[in-house]
Structure formats: structure tokens, C-alpha cells
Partner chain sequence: MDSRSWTSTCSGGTHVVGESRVPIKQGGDIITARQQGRALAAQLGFSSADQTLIATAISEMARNILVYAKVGEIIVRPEHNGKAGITIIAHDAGPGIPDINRAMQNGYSTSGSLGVGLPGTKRIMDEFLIVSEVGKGTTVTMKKWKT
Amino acid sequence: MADPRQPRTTLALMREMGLTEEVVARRKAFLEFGAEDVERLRGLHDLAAQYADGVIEDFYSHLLSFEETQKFFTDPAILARVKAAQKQYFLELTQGQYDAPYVEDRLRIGVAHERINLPIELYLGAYNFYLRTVMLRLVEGYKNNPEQSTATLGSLLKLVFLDMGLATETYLFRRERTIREQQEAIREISTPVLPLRERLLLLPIIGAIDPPRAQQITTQLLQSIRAHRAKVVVMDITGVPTVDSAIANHLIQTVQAARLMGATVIVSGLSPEVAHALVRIGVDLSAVNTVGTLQDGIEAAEQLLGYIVSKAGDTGTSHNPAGS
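Now I need the structure of the chain on its own, in the form predicted alone.
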């Protein structure tokens, strides 16, 4: 059951990452984090509250002594806010509840670091300093009971490594998703389907075509044919450096799929080098309508649609006597 304290966006992120209660329980078991550790950390809470402000000040003094991390905290208001959040994080280490809301808080840390583009090596380095500072305070607080100090430190290390795993995984998950979204956006920009005139589309393809992009080209084209009720498409591949047999066969399948939707595809810009290579590897282009240049492709498409193009000053301009 969802905890009402958890923002829906972070709950969705937990689902995307597959962080179910069972998964988190397995991670705790792998770290051997159990009931005894929970009790030791609970017993540390009062001492943690006593030293919290000092630990946080030491931590941020260290961060602000380096240019790489200093630039993230130039605004005093932001610095005050992150100090307060870090103090809350520190006190939550010993509050004794390490269930879904606790995990959600740790994911939020990873999201925050990815959002400000903090390099992961600085993030892990900061964790190292933070942990060492806490350890010194812990040893000082338990100086009369070294055995208890060692046991409590062990429990703290288990929890911190759980935290680091969750926050780092979130950071990487979000970064990979951001990269995927950027790549998809670039593909969409680099493969536009442009309506030239009624029922006529232009698909200029520039750059290398890998299997994911080939699939995207097909999907975008078929969707555009339906949306614009297109009858003819000019697919220009002048800007494609190489076409291997796999990509050529995919383009042929795209042409066939468009035909099933009632549209004719004219492929323009097939270079002599690419044409020769395709013939050499045995790709059959007999079922594909090909022309040399984009201009030839547009003219052929207009003829198929019944358009007549005349020069300025003649009896008329471009029109379609056959209608649409």
C-alpha cells in the first residue's frame, strides 16, 4: 500500500526502478542489516542529535573548500536549505524506521544530485568525507565503551552503504533516462516528416541509420501518412553515408508498409556508391521507385498527384487539375 507521505513522482520512479519491498528486503539481507542493527542505530539517536550541527558544518566546510563543489552552493538560500536537508538526513539514519518512506527519501537525494548535474565522483567523495566525520564523532561519543562503538559503527556502515546504493542507482537511472530522451529528441529532429503540399510528404534522412533509427523512421512515416492522408512520399537519402543490406531491406519493408496504407514512396538521392554497394551485396531494389535527386523526386511525386507546374508568367501557377 502506498504511503501518503510519498510524492507520486517518486513512487512512480520506485516502480520504474523495480524497487519493491521484496527487493529492498533482499538488499538489507545481503548487507546483513537486521533487527540488532536497527536497535543499535536507535540507541545512537540522542548522540546523533547532539552532534548533528557540528557534523553538517564540517561536511559543508569541506565541500566549500573545493571549486568543483563550491559552484553548486553560491546562493546562501540554497546552502541553508541543503544544510537543513542534510541535517534531517543525518538524524533519519538513527530514527529506527527504514521502510518505504526511508527508501523514497534516499531516492530523492539521487534525483536532486542528477538534476543539478553533480558529477558522481564528487558525490561519492562527499559521502566518504561525511562518513569519516560521523565515525570520529561516534568514537568520541563511545570512548568509554569501545565494543559498543565498533558494533554501532558496523550497523551504521551497513545502512550508509544501503543508502549509497539507492542514491547512486537513482542517479544513474535518471541520467540514463535523460540521455535516452535526448537521443530520441535528436532522432525526431534529424528525421522530420514534412508536408510539402496536400497529400505529399517529404522525408529527408540525414546521417547514419542504425536499427533503432530505422524502426523510428518507419513508425514516424506511417503515422504521418495516416495523419495527413498522404498519397505520395519522397524519401530523400542524399545525406545517408552508407546503407548496408539490413538497412536497405528495412527501407524496402517501409516502402511496402506505406503501400499497404495507400501511399507510394519515391526514394531519391541514392548515390552511385551506395547503389553499387547494394547491387554487389544482392539487395533487390526492383520494387522501389528510385530517382537521382530530390528535385527529381518532388517532380515525380507531383506528376503522380496530377499537379502541373508552370513557370512564372505562363498561363498559371502550380495547380492540380485532377483534384485531390
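If you're wondering where the values come from, they're calculated on a predicted model, not measured in any experiment. Residue numbers count along the first chain shown, from 1. C-alpha atoms forming the largest set that superposes within 1.5 Å between two forms make up the rigid core. What changes on going to the form predicted together with the partner chain:
Residue 208 is among the residues whose C-alpha shifts by 2 Å or more between these two forms once the rigid core is aligned. When the rigid core is held fixed, the Cα atom of residue 114 travels less than 2 angstroms between these two forms. If you fit the rigid core between these two forms, you'll see the Cα of residue 152 move by less than 2 angstroms.
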Given for the second form:
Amino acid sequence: MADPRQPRTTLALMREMGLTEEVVARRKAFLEFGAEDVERLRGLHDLAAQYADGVIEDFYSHLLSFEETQKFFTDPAILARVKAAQKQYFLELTQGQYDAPYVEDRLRIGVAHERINLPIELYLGAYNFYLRTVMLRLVEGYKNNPEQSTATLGSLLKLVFLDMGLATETYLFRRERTIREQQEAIREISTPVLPLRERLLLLPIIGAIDPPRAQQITTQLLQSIRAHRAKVVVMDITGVPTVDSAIANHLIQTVQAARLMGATVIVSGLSPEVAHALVRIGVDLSAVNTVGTLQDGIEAAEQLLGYIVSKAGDTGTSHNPAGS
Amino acid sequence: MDSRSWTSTCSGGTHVVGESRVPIKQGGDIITARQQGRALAAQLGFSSADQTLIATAISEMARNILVYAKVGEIIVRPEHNGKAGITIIAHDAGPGIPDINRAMQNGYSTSGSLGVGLPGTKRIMDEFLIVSEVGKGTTVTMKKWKT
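Shown: the form predicted alone; wanted: the form predicted together with the partner chain:
So here's everything in the complex, that chain up top.
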């Protein structure tokens, strides 16, 4: 997977999030955002341009009066830059074009917020203040036409909710991606191949196996067989709670691939529940050398390699296992 | 994390038995679905052997969704129809199954798998209903009763 620090274009993100033209159209339909809303918002543009600076000033004095939000603007240069960006955002609300470039731009805002770790409740809280500030000016500007005022406010609310939806979704999506990346990292460190004796490897598998992990286990095992010139491998699945037919199939294929490389795989630790489920479901594991416990597995492996293990001091047998 | 669940709370406050829905979009979701099913089965008092059967059945169906339809959903919920049990619904809007009778045969697979998923899962559940329409999708509804 790509480096999470690597910058991605918002366009790529849009594709990854599945935000096709069709999907965006469905969202607008659900918000009942239509041509008359676009007209009303466009009609608001001149008024908005007139009030833009005042709204921005009010907005930032609110943000700067709270400790939680203050800390994002410690650098005056940053403050000046976000104010300019905010003004642009504000004017875009009423420019009358709400297609793909608009959506992309809104995602960029979500990405920026996620990157600085702005908590979502602050994003929503700030948006609420913003909206109230705008609302006051809108009502004032349309005071001679209350009907138009209400309708325009309604159109603005639809657009704002579309925006908030996109921004929060970006948050969630990027977090999910972080989790996926972490899962992958865990997967890589979670399947050690342990050389137990000369030519004998132990592969303990703990936790659920999904296809990518199964693939990773196979690759790691085959590479280790070569690196250690292993003859026998004990794959212990005591810590695997569920084995379905696809995972069983993968186990069978791994065993066969190891055999091609001249190594025998012994699978140990099949729990009674898993064994029962596999038999009931009809998976034939007869091609796989299975034993009950890890201890049985290691004993069987040692036997295959010709080791004789005995307690020190026992008479009659060698206590120099490797040399006998 | 991806799963949503609607839960009813008993007077005890912490006892949670309800329906959960797990969207199936990627491999990790199979594990989530399995865990939800196993957890619900445990709460309903299924034996540990049955919990594993239920988890395995969910795993088979979730994997089918991923392989054939790419996207779908697994729903698990308790069943109280005179007797206690669990219902699992695997639903997708994928390509559908052209020949269900063949798909239900042991060893038949169009994806290079062992071909035991559908018939095997039917064997381990008490009730198994598959409805599929080509181009529309597939819904498998299965139940297991507590013995």
C-alpha cells in the first residue's frame, strides 16, 4: 500500500471514495437540491460578496476566542492564509456551479482539516457559527422580501449540508484508510517463522486469517523454507478461531507448494470446533498432515528428521539428539 | 468499525442482543461479520461448536459476496419463533447465480475454489433459502436453532 504521507490528488481521492457524477447527483436529489436552488444561490452572490469580509472577521474572532480552535492559528501568516481561503470558500457557495470541481474542492477542505487533526465536533460547531453569521446578514439583506429570504436560506442549507457531508466523509474515509494500513502493518509482523532446530521451522499463526494474510503466510513460509533449507515445518493454528473452505483451500495449496520445495508441512492445533465445522462443511483435508496439538506436531517433526529426544540422565537413549 | 448495530437494552443496561449489519466491501469485513455472528451466537447461548459453525457459515457467504458480487451486506439477528435461534442474511446486488441447482452441487465452482461453500453451508445450517436473479443479485437467508 502507498505511503500515507504521500500526497494524493483530490481527484484520485474522489475516485477512491466512489464519488462519481451519478453518486453526487443522487445526493443532490436526496437533498432536493435543484435548479431553483442554484438560481437562488446565484442571486445571493452580490450580497454575499458585499458581506464576505464582515462574515470572515466575525467567524475568526469566534474561533480565536476559544482555546480549542485558537491553537490552530498561532502563526499570523497561517491565519492570513486561511482567511483568504475562507473568503474564497464563502464566495464559491454562491457562484452557481456545483458539479465535479466543486465537490473536489470540498473534499480538499475535508482533507486539510483531517491533516491538522481538527476534531469533527469543532468543524461542525464552527460551521454552525458560520451559518448563523451568514443567516443574520441574509435576513437583513432580504428584509423586504421575507419569502425570498426563507427560500434562499433553505437553498443555502441544502448546499451547506452537501458540503458538510463531503467534508466529514473525507475524515472517515481517511481514518478507515489509516486503519487498513495499520492492519497491514500488524499482518506483516504477526506471522513469525521460527527456526526451531536445524531444518525444522515453526510457524505459529494467531488470529483470524483473511485472504491477504493467507497469501502473506504462504510467501513467508516458502521463502523461509529456502532460507533455512528446512525439511519439516510445523504450522500451528491453535490461535485461529475459524477456518472456512477458502482458508482450508489455501492451507492445502501452501502444503503442496512446500512439498514441491522438498519440505513436509505438519498442521497442528486444529481445534475440535474447527475440525467439526470443516468436516460438516465437506472440506477434504486428507492431503494435509494434521496432528492434534503443537506438542504432537513438534514430536512428529523431530521423528521425521530422525531426532530422538530424551530427558537428561535417562539411561539407554542418547542425550545428544543432534549428534546421534 | 464499519458495522452498525441497532441494539436493544435490557433493564440490566449492558446486555445487548440485537440485529447487526456489516457491509462487505473488503477482506477484513469478512472477519468483522464473523465476529459479529459469533458474538451474537454466544450471547444467545449457542454451544462453542455451534458458534464455530455459525461463524464458518457467515465466512463462506461473506466470501461469496466478495468474490462474485464485490459488495454486499451480512445481517445477523436473533430469532424468537417459539424457539431461540439466529438468522443470517447475506445479500448482494451482484450478477446473480444463473443455475442455482448446479451452484448447490458439491465441487462446482466458477472461481477455482473448493466448491463446497454453498452446499457445505446448507449442511451446517438448519434452514437455508437462496434467492437469486441474474443481473439483480443474490440473497441467502439461513437459520440455526438452539438445540
